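Single chain ahead, written as structure tokens, the form predicted on its own.
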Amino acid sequence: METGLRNRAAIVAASSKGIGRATALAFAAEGANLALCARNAEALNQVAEEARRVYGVGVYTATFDVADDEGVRQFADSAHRHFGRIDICVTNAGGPPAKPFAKTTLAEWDSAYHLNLRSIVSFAHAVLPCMQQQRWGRFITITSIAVKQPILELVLSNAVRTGVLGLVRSLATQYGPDNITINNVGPGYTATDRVKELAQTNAQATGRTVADYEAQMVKDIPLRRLAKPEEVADAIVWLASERAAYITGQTILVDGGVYRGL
């Protein structure tokens, strides 16, 4: 299937691992340029490598928290700088602590709101105004599931990454005039260090071992398994394609069938 994004410069956030580093490497299998960021140097820069190697596509990486509001703008400056666009850009973010409410702290709903809902505002801040000049673009969030069906012990990203639906109807409506797509993706149970630890959470606090969890974490997914990071990275490309030109302000669930509602 053509895509449409040979040549494309992509914005990937936290990109190191997980769905972040999926998700680059299936954008540069598609022959889009990548501008890459995350915590962690030693990981990103064999992201970055690989990327190079096997597909022969340009490469900029940044480390920095995407929570930091001016690391996000000098990044996606220099990315500007480096490729002379910008044309799609994915958000991502690690996620809150997996916790009950009672044992939240006020510190950890500000980081929350921060790595989570703002740092999105901070990136659309940075490169909507690109787009707009090209009159082509996408600016694609990834969540999770929870946005649609909340999750045991994950009540700040429950409450936080909402918001984010809010925020993605809102730029779809202002910035579909200008050729514009904006969407969110929101990945179910995925074969990530991020289930790994809310498998561990869960578990103590039912009193059940992490095997039995995981166990049941797979049965009540209709496709009896976890997502592989690949699949929510399939997409997320998609998403920025030419195919999906006429999609916009919608949330794309990939989550193996847990969501029930209509």
Contents of the next structure:
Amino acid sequence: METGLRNRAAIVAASSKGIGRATALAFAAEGANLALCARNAEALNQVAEEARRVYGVGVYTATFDVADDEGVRQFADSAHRHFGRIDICVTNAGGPPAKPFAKTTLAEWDSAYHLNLRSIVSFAHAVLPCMQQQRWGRFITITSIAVKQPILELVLSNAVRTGVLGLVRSLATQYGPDNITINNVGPGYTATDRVKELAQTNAQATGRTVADYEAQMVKDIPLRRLAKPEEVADAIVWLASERAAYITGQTILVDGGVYRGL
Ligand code: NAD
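Could the form predicted in complex with nicotinamide-adenine-dinucleotide (NAD) be given as well, to go with the form predicted on its own?
Starting with the chain above, the whole complex follows.
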């Protein structure tokens, strides 16, 4: 399948590990140049080095916290100067802590808002004007299956991330006339450090073993296995490709069938 992504410039946020890393490498495999960011320079540089060595693409990197609005703005400006364009922006970040509602603090609510909703607003402010000038753009958010089917122990994620859907739908309407598509990808349980962290927290809270919790998680997935980060990345790359040019305002779940709704 020809994706039409060769020589496009793609921002992939929080791309030193997990789904972000797999997404960066999947874009590189299609010949897209990359602007990558995360907080850990060493891990991020390893991803950049792999993309350059294996796929021969250009890579620009910066280290900062995506909750820092000024950091996002400077990164997008520098990436734009570096490549002369920004065609694709994939927003990503770590997830908020797993805990029952009664144990959450207002500081954690503020932090979840900054990390998982406001950071996306920062990226949208920073890249959409440039995409408008180009009259071509793909803005893709990574959230969670929690936006369609809330997960009991993830109240912060359930509440804050649904705001992203309202943002995605609003931006899709406003920026469609500029030939910019805006979509959201909701991963289900995916084999990364995040899922290990969730398994440990839940096992501790319920007095079960991590192995027990993981077995239950897999039993609830119709495909009976966790997603590979590369499988989530493939959906993101497809949404960014020319093959998905008429899809906007949508949420695509990559969840092995966990979402039971129609
Ligand atoms: P991960 O822990 O493997 O990777 C997270 C990445 O985000 C890392 O590169 C980390 O350095 C970076 N990061 C975290 N906080 C950051 C910040 N403030 N600023 C900059 N970079 C930051 O996690 P993952 O599984 O790849 O998850 C990616 C997103 O998908 C998360 O928001 C997660 O909650 C969500 N998600 C994951 C799963 C899953 O099962 N893995 C399921 C649903 C949703």
